[in-house]
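Below you'll find only one chain, the form predicted alone, shown as structure tokens.
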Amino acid sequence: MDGAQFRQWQALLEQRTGVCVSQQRQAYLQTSLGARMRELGIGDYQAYYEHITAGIDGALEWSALIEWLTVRETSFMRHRASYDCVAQFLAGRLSGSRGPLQLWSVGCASGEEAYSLAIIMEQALAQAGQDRRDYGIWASDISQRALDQARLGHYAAGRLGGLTGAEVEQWLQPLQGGQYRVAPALRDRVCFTRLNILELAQAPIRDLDIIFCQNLLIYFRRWRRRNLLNQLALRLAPGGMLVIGPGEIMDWNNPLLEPVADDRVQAYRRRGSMECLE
């Protein structure tokens, strides 16, 4: 690939996903693109970039390459601190009189960060002693694989890190060979859904009390970081947070939000509350 090509893939991801691929990443897409063209026989990365870009066969083809591009490894509580700030969100929000919760778990690759969201919160209402309360978790991700994955809910020991013993046992079943399965009661809280973030505009999802964005906007410039931001933010429910990861955006501020006051996190609180609009 030379640097022609590169840019023109460069481009490419940037125009249909948002990805922005440094040039110190050329040798990773190559790899990956490699991956994908010898499995179709396929030698030139030319003839390669024309075929994905041209009508029917084309866009199913895109739909191929995206789950060779788009795999993030991730674990379970993979940031506590930020899980920790969820927790203590959901205790004062749990208090009022409001009906089911929403959650969102953005970018939530092999479904570990949706499902430890569901664990706090029902840690949350058990600590509430409201066992009994609704909630669901809306969970979304560009890669169809990594969807599939994330309803199986099958995971290895090594992606249960965060968790502390007492989790796992209560949480997840073990399997033959090092395996684990999310509990049912965890599983069926959880929606996971395909949406390419560049779409967000028309996802239908709203008045949300949680957003949980991490590991996901740095792959971004950042001017698409701030007005990805900006949309999510719009997505919450008045006195709603919205939790990103620590550091991937500093010089950004929205007029609807308010800072988290946690230096372990980067969080943000909706202006206002439920009970005004009442």
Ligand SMILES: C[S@@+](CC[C@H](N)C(=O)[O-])C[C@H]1O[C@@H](n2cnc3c(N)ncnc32)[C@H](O)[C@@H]1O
Given for the second form:
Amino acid sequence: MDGAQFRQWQALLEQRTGVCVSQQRQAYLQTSLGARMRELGIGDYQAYYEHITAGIDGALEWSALIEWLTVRETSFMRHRASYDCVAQFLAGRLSGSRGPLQLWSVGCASGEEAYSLAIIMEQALAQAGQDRRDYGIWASDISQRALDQARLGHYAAGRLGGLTGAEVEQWLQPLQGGQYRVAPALRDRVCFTRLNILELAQAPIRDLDIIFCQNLLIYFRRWRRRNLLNQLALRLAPGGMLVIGPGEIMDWNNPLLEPVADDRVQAYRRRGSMECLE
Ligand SMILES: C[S@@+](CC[C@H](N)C(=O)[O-])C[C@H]1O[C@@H](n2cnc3c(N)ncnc32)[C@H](O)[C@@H]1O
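The block above covers the form predicted alone; next, return the form predicted together with the named molecule.
The next block holds the full complex; its first chain is the one shown before.
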């Protein structure tokens, strides 16, 4: 792949997904494209580019290529402090009498993040002594393959990452071959849906109590991160909380939000509720 071809592919990927592949990651782009091109028997980057940018066949091929280009690394409770922060938020929320809670895992990959949120939610309900199950978790990603895995809810032991032994025992059922299956009680609460975050405006999801978006924006340019975070802020219910990965954005603030005072996490509360003013 020569320099001009790299820039062409780089621009296409960024325009369609927001993901910006730096010059240092050219080898990664080349390997991913090469793998798909071998499957198709195409030996030339230019010919493949022209195929993928033309007509309905190109559009179909683009959805297949996405599976090769996305980085879907994830695990349960990947950044535990962020989940502790959610737990603290929920404890406050559940002590008042409020309606159903809505959470959203944005860029959920194969579902570990969404199911981790469900575990935290179940623990918060148990601690509050509530037996209601009127909460829902949206989970979205651009990758269809990731969403298929997420809906299936089967995971290798290595993906259980930050779960405690007790959490594994309670929420994951062992299967043959070292795999685990997420308990139906958690699966029933999560709705997985395909969404390109660049098309956020089309998503009817709003009035969220928690928006959890980690390790997605890091692949985007800073101006786009700010822009998307501003859009996510508008999707929060008053008093709701946005949680991103630590260090994912610096020098960003939004008048609707105030930062959560906890150095271990990067989280923001939407102003506008009594709890927020406490
Ligand atoms: C590294 S994973 C992060 C998974 C999880 N949030 C975590 O922190 O463990 C990034 C995910 O973002 C998804 N992604 C990349 N570009 C996207 C876009 N434009 N819209 C929605 N999801 C996207 C990828 O498919 C991938 O599953």
